[in-house]
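Next up: a single chain in structure tokens, the form predicted on its own.
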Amino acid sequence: MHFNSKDIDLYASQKDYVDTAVVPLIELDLTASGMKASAGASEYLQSLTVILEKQFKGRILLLPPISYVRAADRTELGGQLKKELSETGFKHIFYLTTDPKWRSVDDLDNVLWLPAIPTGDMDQSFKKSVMEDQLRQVLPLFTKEWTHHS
């Protein structure tokens, strides 16, 4: 499900299947030189979290992506988000990014980092073949997870 007000309703009414949020986090660098690359990691994250959201329709719930500037906090960040999802009864919090500085946040679980791979040129069916090949990758992840802690 993503985070619309259609979508919503549908999460309000069957809350109890929805056992997941995921939280894409993209940082922004305004600089002229890293723009372009910026633009394309986001890009790919938004990409992949709409196919796994396509994948795991009805078990999670797929929030907007958290935008922060390079000089971010992300431990402050991180400290925010997780007492705000704390609060939702989410059983699994899956954080999805680019940015390997996320690795570093030891006080969030389930940080997922994925390298940033430059699709805004790629032609649509190898696009769609890398998508399915970085999904292929990360599905594990989430079953691991439900598997360990349901």
The other form holds:
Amino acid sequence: MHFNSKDIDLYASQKDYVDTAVVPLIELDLTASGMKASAGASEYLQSLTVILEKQFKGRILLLPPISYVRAADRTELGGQLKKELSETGFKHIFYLTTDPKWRSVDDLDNVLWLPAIPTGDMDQSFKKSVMEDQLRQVLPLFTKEWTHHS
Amino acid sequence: MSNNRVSRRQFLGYTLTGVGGFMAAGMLMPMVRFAVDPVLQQKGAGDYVLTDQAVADITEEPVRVDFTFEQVDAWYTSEVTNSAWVYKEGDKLVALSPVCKHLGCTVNWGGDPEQPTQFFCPCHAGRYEKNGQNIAGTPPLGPLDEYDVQEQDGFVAIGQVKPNTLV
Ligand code: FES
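The block above covers the form predicted on its own; next, return the form predicted together with the partner chain.
Full complex below, order starting with the chain above.
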């Protein structure tokens, strides 16, 4: 489900079924040399989470992307997110990111790090097949988590 | 001629009514258009989206067929790709919506290895028969929706979604 008022109404009435939160983490690099890559990574991650949501609409709540500047303290941000989410009823929380700095943050579980693929300049149908390929890598991680901890 | 002369008062009266009328129309027309436009723009029921799936390759085994169309949202137009599970029932094409009737996940044909001839929803293990009938005891409360489907020049074309007519 998306983080909009209509889906949240449904979420509120179906909490037992929607037990997984998905949090996209996006680094903003606004320097002249880094902006294009940063935008591409953001585009990639958002497309991926949208098709992921479509696949698992009834079980996941896709939060809006958490965006932060390069200098942001990942450990602190991670801690804050974790705390906020711990006050909800979600049984499973996945963080999706293309930012390698999250790999050294140890106290977040289920951080799925994916290398960003610059899909922005691809033509539609090629992009679609690339994204589906990516999705196929991610789906089993969810189903595995669900079967092991439910 | 002189009998029909328009007096100054009448002339002003006509002019003002005319101008006022134009102004009122100028204000009302956009409002009417706003109200009516979305209705006029709705796709007719006869709209089919052509896919690149050849009908000859369709068997009794459901396959996923994607179709892309432009969706006009309130603010912007976007390309949306949906899919359908398409198979042949005798000579007839059948296209089912992959959207689970429980909470909307995407179902897969044979997604549960133990039930290779059913649709399976990975979210809460909902299951459906090949014709879309939901299996009692699993979360979904109704059958999968169906799409209008037809053959166009040998390819599958997908139409509007409708309640299941097969179960
Ligand atoms: S969304 Fe398909 S079983 Fe719950």
